[in-house]
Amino acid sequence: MNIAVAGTGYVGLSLAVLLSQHNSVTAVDVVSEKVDLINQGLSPIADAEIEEYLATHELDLRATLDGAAAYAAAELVVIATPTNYDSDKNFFDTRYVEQVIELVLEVNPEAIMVVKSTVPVGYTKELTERYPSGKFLFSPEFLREGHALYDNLHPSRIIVGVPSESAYAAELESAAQEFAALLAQGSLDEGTPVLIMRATEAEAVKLFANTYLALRVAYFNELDTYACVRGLDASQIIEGVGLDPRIGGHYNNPSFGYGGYCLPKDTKQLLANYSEVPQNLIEAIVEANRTRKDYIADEVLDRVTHLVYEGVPQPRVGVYRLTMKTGSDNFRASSIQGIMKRIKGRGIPVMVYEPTLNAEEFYGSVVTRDLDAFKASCDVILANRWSEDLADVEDKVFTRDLFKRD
């Protein structure tokens, strides 16, 4: 099958690689550097499996800046462009999805379009009303940053949603089964559960799944806060709790808060969907993440205060990596930025060590790519996730990464 994939972030590029094992795939992006790297067999994002597959596997994959040509030649267009939810305005920005849709309808109106971007509940139904000639499916992704292709190769489930309101519903039911089969064909596992459902329910699955993961992060962070305040060993408590098979040992490592591409916007967007529905828990998850960041910032400020008492005139706080997690190159909504903002608001000077950032400043803070200079210049070093890079200055490091893993 000729397939075009719009967007080469974690979702789009991992899908392009997965599908290009057995299909002819053209990946479309607006950034020429990313297109050039893909065509050279190099990954523009940090993902070990994507890097390996591009370098060593036979893939029928090319990248291009020419979306019109790619979509015109495609039987199937997978849309994996970025979206973002603004909780202050209660506005979900889906303009890049719609730009692709409008171009596809212009050059190839018969193409099936599969939306993989995160969207509001009811969005696919709205698409069928706004673009009645369009043939849309929605398929939620369940990928981890830095392990996106691995999660596509070993999917927990494959879900494809069909808008029952569409004039092409019968055709789309068949197309949904075919797309699910393409995903299963590219994976390394057999017997992956496949669910074909209405698009609106599929959209809700995505938001509720991510909100549950955010709940687990927030829960174990609050357990850790309790242990810190009461002088208890949080790691022992978490180990004992996690050995209950009904709870398990996943998503239980404390952090500065949940962040990244999906959890912050999905929890807030789901909360907005509850505007006329009784709830307490969803709002509490969002608030718990703010409270955790407040607590962590206060703990760091206490350390700075003690240093002043000990004779350090103006202690400097270092931020070790802006990324959300180990193995990722994503800065978006990373929790450490929330801590950084709170500390800077109290007038504390901050230095950032981020080797992937080609800038001299980050929101007014000095950026360095010299690790030794960073460690020497900072009196307190914040690390959302532990790294052996910091072993020689462990006494300076503030982290809640109890198990030294994501």
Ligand SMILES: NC(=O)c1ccc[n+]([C@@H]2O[C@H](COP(=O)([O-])OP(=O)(O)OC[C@H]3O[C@@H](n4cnc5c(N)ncnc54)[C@H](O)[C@@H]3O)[C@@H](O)[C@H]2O)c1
Second form
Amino acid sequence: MNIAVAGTGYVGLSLAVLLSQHNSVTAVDVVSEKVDLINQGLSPIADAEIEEYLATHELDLRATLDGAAAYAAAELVVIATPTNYDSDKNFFDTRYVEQVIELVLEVNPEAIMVVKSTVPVGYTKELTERYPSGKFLFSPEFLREGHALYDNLHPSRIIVGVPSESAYAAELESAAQEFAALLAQGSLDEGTPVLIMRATEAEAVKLFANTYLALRVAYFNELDTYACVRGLDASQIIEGVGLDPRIGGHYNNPSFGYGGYCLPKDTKQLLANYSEVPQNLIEAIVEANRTRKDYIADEVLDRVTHLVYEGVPQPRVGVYRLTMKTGSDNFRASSIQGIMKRIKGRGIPVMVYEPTLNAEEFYGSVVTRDLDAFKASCDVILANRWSEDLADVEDKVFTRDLFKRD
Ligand SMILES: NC(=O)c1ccc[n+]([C@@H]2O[C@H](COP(=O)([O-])OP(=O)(O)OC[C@H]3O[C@@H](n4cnc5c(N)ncnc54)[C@H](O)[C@@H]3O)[C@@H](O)[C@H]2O)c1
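Starting from the form predicted alone above, please write out the structure of the form predicted together with the ligand.
To see the whole picture, the full complex is given below, headed by that same chain.
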């Protein structure tokens, strides 16, 4: 099949690689550096499987800046461009998805468009009303950054949503089956559960799944806050709690808060979708994350105050990595930035160690790529995730990474 993929970020590139094992795929982006790298067989993002597949597997894949030509030649267009939610303005920003849709409708109105970007509940139905000649499907994406291709090679489930309101609903129903089969064909697993449902339910699956993950992070973080305030050993409590098989010992490592590109935006999006629907919990999840960051920042400020009492004239706080997870090259909306903002707001100087950042400053703080200089010049070092890099300055480190894993 001739497939175009719009957007070569975590979602688009992993799908482009997956699908190009058995189909002819053209990946489209608006950033020429990304297109050039992909055409040289190099990955623009840190992802072991994408790097390996681009370098060593036989893929029918090319990248281009020319969306019109790619979409005109495609039977199927997978849309994986960014979306955003601004909670201050209560505004869902889906403009980059619509840019692609309008171009596809101009050059190839017959093409099936599969939206993979995360969108508000009811969005595909709205698309069907706004562009009645368009053939849309929505397929939620569950990958994790840093494991983007791995998660598509070993999918937990494949879900494709069909807008039942569309004039093409019957054609789209079989296109949904076909798309699910393409994803399964590219994967390494047999028997992955496939669910075909209405698009609105499929959109809800994505937001409820991410909000559950945020809930779990927030829960273990609040358990940790309780233990810290009461002087208890949080790791013993978490281990004891997790041995109940209904709870489980996974995804329970405390942190500075949930963060990254998806959880903060998707929880707030779901909360906005609840307007006029009774709820307490969804709002509490969003609030709990703020409270956790306030608590962590207060703890760090306490340490700074103690250092002043001990005679350090102006203690400096170091931020060890802006990234959310070990092995990631992405620091969009990472929780440590929330802590950093709160500390800087109190006038404390902050220095950032982030080897992937090619800049001298980050929001007014000095950035260094020299680890030794960083360790020497900071009095307290914040690390959302522990690293052996910090072993020689362990007494300066503030982390809640109790189990030394993601
Ligand atoms: N990152 C994740 O872990 C993840 C997981 C599941 C779902 N999602 C959702 O998938 C969507 C994409 O996420 P991502 O992390 O891959 O984003 P990303 O920012 O890494 O990549 C998006 C890419 O789209 C490109 N782009 C923007 N406008 C374009 C256009 N008009 N035509 C072609 N390309 C264009 C950008 O240059 C960028 O390379 C978002 O809605 C996100 O919420 C992300």
